[in-house]
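One chain comes next, on its own, written as structure tokens: the form predicted on its own.
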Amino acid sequence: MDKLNVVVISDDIDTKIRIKNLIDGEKFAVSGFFEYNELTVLKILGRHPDVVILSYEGDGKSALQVAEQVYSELRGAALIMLAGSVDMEMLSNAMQRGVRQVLPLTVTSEELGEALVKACSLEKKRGFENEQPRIKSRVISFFSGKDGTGKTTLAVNTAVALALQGKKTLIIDADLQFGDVAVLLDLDPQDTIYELARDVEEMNIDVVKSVLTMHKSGLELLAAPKSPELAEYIHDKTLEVIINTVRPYYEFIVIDLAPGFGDISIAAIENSDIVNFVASVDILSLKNAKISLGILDALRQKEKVGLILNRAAQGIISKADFEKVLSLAPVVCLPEDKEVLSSINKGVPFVTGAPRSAAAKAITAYVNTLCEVQ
């Protein structure tokens, strides 16, 4: 039986930690912890949760507003509210907005688990005609602390391999100044992410689709701006809105990030389900990976991280050194492969241009694991 997908909304970090500790990881999967702000509802809609846990804080206005919007816009998502104390007025206000149950923060793990299952069961009975089946979407970011790791090449080939498996896939080039995804796909997009940044408040899926470029594999591309100076018009909120707008419509959203911890990269990482940290097997990359993973840990994002080792040739520094120093086993380990460079120069992804190469086989195996748990 699949785990129930849960999102948690609270402005208080201690409350988030308490709720996280109460949730049974064997039965439930938390796909996001969010704060109350103008993007809260959009983020919830993008996750398509089975249950939304809302923390009643202050006068409760934010929690009640979010509950009302989610109840009206997202069919099938049950609402549970947790509060420091519960009274009749709070119960009445919550129930009027579709909340299935209000519980005290002192609830036990077992009590919360029972409430989540019951609320979800009751919500599923709320039938709607002509309702479209929900797409289980995952956002996968490719990130590195330094240039030259092959991050973009691996992001592109992963996205193409997913599309070739029939998965509805979008790749976003979020290396806004020097993005190369279009080059690696041999595409010349007319529109880019810059066109979306000019009217964020009016963004919807039709607006996003109007600026996408289709690759022959079936992969769709949201390209980086054509000129580096246009990057300044795209902010972290822009990318957040884009990600959460497209989430309900794609099975996989692959994001190629610029090296380093800029605002855009942090926003993408926080909105990702998987963060693939790409490193070359050398001493400088090992040092950089150690520092970068420390920062990701401080940002409370380390649990999402998968390590990808690229160009893992025999040398003084080895795969074992990375595992020992980082306490992290790689999810993919790609050998040095001359066919990769040839593929890059031709603008043909190596998973299609050289499908029998060692690199292509490694990426295909990784994609197979992603599809198995989809």
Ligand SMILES: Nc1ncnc2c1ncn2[C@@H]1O[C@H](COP(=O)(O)OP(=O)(O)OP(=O)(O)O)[C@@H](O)[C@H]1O
Contents of the next structure:
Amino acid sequence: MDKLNVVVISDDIDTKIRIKNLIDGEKFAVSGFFEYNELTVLKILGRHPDVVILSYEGDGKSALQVAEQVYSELRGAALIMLAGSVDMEMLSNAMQRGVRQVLPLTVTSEELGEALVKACSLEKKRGFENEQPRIKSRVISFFSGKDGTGKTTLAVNTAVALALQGKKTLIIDADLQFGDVAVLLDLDPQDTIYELARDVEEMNIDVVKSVLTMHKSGLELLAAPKSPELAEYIHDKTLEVIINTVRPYYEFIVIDLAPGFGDISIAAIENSDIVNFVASVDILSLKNAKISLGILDALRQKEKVGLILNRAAQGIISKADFEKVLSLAPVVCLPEDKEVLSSINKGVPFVTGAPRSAAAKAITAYVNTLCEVQ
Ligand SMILES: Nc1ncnc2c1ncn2[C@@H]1O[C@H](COP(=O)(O)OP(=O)(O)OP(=O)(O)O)[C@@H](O)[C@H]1O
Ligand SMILES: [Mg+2]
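Given the form predicted on its own above, produce the structure of the same protein in the form predicted together with the ligand.
Then the entire complex follows, led off by the chain already shown.
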């Protein structure tokens, strides 16, 4: 049986850790920990959870507001509230807003597990036959502290390979100043992410769809602005809203990032399920990777990181050195491959233009693993 998909909302880090420790990983998968702010409901809707655990904090206003909105907008998601202490007034306020059960924070793991399963089965009985089928979506960012490691090349080829497997896939070019995903796909987008920046409050899936460009593989592209100076109009919140707006509609959302820890990249990383850290196999890249992984750890994002080693060749620094220094085994290892450059020059991704190349085989194998766990 599939694990039940749970999201947890709290402003307090200790409470989040406590709830995380209470949740039995065998039965439940936590797809997100979020705070209470103006994007909370959007983020919850994007994850399509079976259960939402709301921590009742302060006067409880935030938790009750979120409960009310999720109950009316997301069919099939059960609401559970956890509180330091429970009284009658709070209980009745919570129930009126669709909360199935209010439990004390001192609850045991077994009690919480039982409550989650029960709440889910009751929620399913509300019966929503005409609901749209749910899509399990995964957001995959390609990131590196350093430039030129192969982020864009690998993001584009991964996205095309996913689309060719029949997966509904969107690629977002979030290298806002110098994005060249469109060039690699040989596309000339009419509209870009810049067209979305003006009206963040009014964002919805139809607005986003109206600015996408379709590639012949079936992959859809949200292109970077046409000119570097337009990048300043797109803020981290804009990207966050876009990601969470498109989430329910795509199986895979691939994001290509500019090098380094800018606000846009941090927003993308925080809203991703997988962060592919791309390192080229040389000494400067290794040093940079060590520092960058430390920062990702401090940002509490390291759990999501998958290491991709690119341009591995015979040399002083080897794959084994990376594994040892970073204490991380690569999920993909690509050789230096002349087909990569020739595919870029032709505007044809190597997974289609040179499917037998070593680079294409490595990406195809990686994409197969992604599709298996879908
Ligand atoms: N495995 C490979 N074999 C040969 N060349 C490669 C390989 N991977 C990437 N390259 C080449 O390296 C160059 C940089 O690649 P790419 O633009 O994808 O890097 P990037 O990390 O996105 O750079 P930036 O940080 O500037 O965005 C390109 O010319 C690409 O063709
Ligand atoms: Mg790039």
